[in-house]
Partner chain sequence: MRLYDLARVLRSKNAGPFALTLDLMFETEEDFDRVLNANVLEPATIGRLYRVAPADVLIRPFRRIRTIKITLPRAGASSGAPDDRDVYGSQQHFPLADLEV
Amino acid sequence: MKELRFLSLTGMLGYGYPLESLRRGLARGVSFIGVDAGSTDPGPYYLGSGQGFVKPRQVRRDLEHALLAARGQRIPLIVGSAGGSGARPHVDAFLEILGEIARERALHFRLAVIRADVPKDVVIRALNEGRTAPCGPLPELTEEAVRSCTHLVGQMGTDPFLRALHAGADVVVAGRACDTAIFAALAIRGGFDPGLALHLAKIAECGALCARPEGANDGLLGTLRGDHFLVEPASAQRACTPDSVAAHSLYEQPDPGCFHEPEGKVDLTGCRFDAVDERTVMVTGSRLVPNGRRTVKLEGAALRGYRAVTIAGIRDPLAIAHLPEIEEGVRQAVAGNLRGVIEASAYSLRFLRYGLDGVMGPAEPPALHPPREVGLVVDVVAPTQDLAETILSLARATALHQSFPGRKSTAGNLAFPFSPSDLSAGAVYEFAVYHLLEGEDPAVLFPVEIREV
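Requested model, single chain only, the form predicted alone:
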């Protein structure tokens, strides 16, 4: 193949996309449609609970149009991180929607299902053999952390997609996957430079987010050739520029000169970004440096407790100035009220002060002037929902009337926008496993199942 062109449908399946962009993309003659369907951006809850973070109605809308288009053109449809977090319940929920569409539309195709669930015993064996490492500044992995996970997945690279496509799959539905693998596998199978293929995939995985005006809910065309690749938005209302594409190459990366995938390090230090026309950018110089060892990123979520929150506004400038004293007084009063019921170390009580330092906390530069108002979120996590609600009720009532220096009124400190003021948020999960696993065969770790639909 001298050229391979594909359509990245949208930044996330379920985020929506203009049908006109799908039509325009298909008119350019694409070899496949690819789309990412998941992320860890919404945090560990969805992996831990098995729930999807995009609603089924919108998943169906996005999937149905893409599936009909792919089958009409007789090209593959490739979906990664199906269902949001890519564990078994997420993939099963996605397959149920896919099956409904196929039955109602009388479609016939070969389906490849690639599971990403990693057995805990496999991880524990690797841990004992010294083949695990933290993914970033995290604690070393423990057996207790592994066993605490409700769901544990590995982030697959291109290898399982290559096997699925080699088996003649018309539709590929994969569990948790590297975003790049969705778009780079067919290119690598076709003999294109893997550095260019992975870099193009890195840019394409967010749809038209690399275009102007930005939008993750629109499509992008990627064209791969021998020594370069091209990116252009599917929509006529958007344009790619050298700076917009170069900026997106840095997306979510700590090092501007490279990014890492299971296949190795993609070196960007020699890249050039050049405008071909007012909407299209050509990229050259991307280079893959194989790392010599096979690693897989693991993601596992464990139940931490149950959450209850309340949201309140503070307008009194003296109360705002003395928030640390108010909060400390509340903590002491709540702990005293709960003595003999639950130890303070067994629950968390947080105060998030939006408008003051709610985002960055102590790292926020000191304000030159106190804000006129502060939004206060009181957040409690405890071993049971009942305990979380009890602790929150105590904290809210105490904060409402907590004394502080200079206070003149006996009225409340807080204004509540909702009644009831206390909101039960349910189960809380945390990432217990966010580590690298080395030395496992991806053919064993990520089996490919072929079905005739």
Given for the second form:
Amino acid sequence: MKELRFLSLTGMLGYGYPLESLRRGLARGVSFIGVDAGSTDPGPYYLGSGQGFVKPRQVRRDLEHALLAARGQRIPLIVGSAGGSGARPHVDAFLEILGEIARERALHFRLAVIRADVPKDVVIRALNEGRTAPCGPLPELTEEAVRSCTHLVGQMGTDPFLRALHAGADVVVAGRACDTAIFAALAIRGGFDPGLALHLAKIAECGALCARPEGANDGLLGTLRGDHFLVEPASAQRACTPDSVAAHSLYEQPDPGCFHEPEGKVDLTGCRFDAVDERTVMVTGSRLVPNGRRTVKLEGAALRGYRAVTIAGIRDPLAIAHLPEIEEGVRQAVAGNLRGVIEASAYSLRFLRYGLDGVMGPAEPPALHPPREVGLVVDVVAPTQDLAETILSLARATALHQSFPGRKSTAGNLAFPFSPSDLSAGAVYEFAVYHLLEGEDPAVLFPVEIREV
Amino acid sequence: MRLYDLARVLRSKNAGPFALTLDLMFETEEDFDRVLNANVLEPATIGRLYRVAPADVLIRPFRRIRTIKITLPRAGASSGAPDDRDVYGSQQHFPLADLEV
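Having displayed the form predicted alone, please output the structure of the form predicted together with the partner chain.
Whole complex next, starting from this chain.
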């Protein structure tokens, strides 16, 4: 029977995995090791700033064992969304770690590097030609939004991976990529059903998250055959069940009946999930409905200012009851003090009131009983770090001493746990581009560069 | 009975930086049907609770695993933007969870 088996190393490169799982996975005979190294989940800071959201030491640990294993078995190692957000600085930081391991371990291999940075003028031309659309509930793209991005990437599909593997790459390091492309490329090239290949890839990219107990930091074995695929956790401590695998199609997805990839819509409404044994699930019926047009999802983050915060506790019940007046007094004092320096509309000053409505804000229904204490976070975002710190300093001092009717705690309203009380949190970014781009050649957008290491 | 008490899993998470997805998973088909038939999970109700337009609320029952999925736009800021309060969107299952069935 024709089949293709692979190991998904872990849900996220850097989150760790048991070495025993890697060993067990390889012992089953796999055609490649794949791993997803990125996400937009931790927010726009990482794409915007060029930083990774896992530390180099974590990446090095996870990568080193996988690289040695892949070279030992002479099978490809495929990494998508290298460095976290998959823009140039992220990929470069990843390549540095890879190079370090290769030198220290005297490894030699053919490396494919696939960049995912999309030039702004390419996007602006597409925008002017009506070839962009919002990907979700956000406004239409504008030239200003494109220009505001510090980094702008596109999520590559399977094509660039196929070109890299066709060129004989032993290790593929891709910038921002669809999670599915990492695992589906070889399967689609091998002539397997693309609907099954993409569905399996969608499950595999989260590692053993679809198993019980859940293991985003553990490996998963995927086996693709003619009319079905099998999933099985690499660790003997976990099991996949029909319910656990079916439930994975809910995860971070808007619709359990389908998901969208550059190759088209994968329809899951006809899927069956059956137990093969106590740890392995067979899936049938996933179907690819190809798109008439190929699209690429763009992600771009723009700098929105600099943050400073302070954290304080409030225990006095009258101070808690008069928080709205305290907040209003602080706003007025800060705006008055800085008249001529900065307009109140040019910075953001927030009171996040944990214990009252810190999580939900205005959507929180009124509390039935006042809380015993409130954790107050005063949050300032301003055009420069210096301004943010100045505004926070004024706001903190005013809030400490702000008067209100019937006040008993006349020596101070806030308990600060730290000295200094104010923390500088640095640059703040926002996703300014999250749009689909149509009608660009993936071979041009995602160039493959071959290097001999 | 509160939805929070009836559901086995009640969770929220980002579905991309601009949308939230809420999953209500039930232990039994009976609980699942009880909630579906109670007509509390309507776009108008969800829209009011989360301050979004009812037309933007997507409600998808998934009988195979006794789950109802609700997807809606983030009402305020996108994930991690200056005005956001929940980068991963993982604590947005209230006020939904307080609904009575």
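No experiment lies behind these values; they were computed from the predicted model shown. Residue numbers count along the first chain shown, from 1. Think of the rigid core as the biggest set of C-alphas that the two forms share within 1.5 Å after superposition.
Of the two rigid parts that make up the chain, the smaller rotates 8° against the larger between the two forms.
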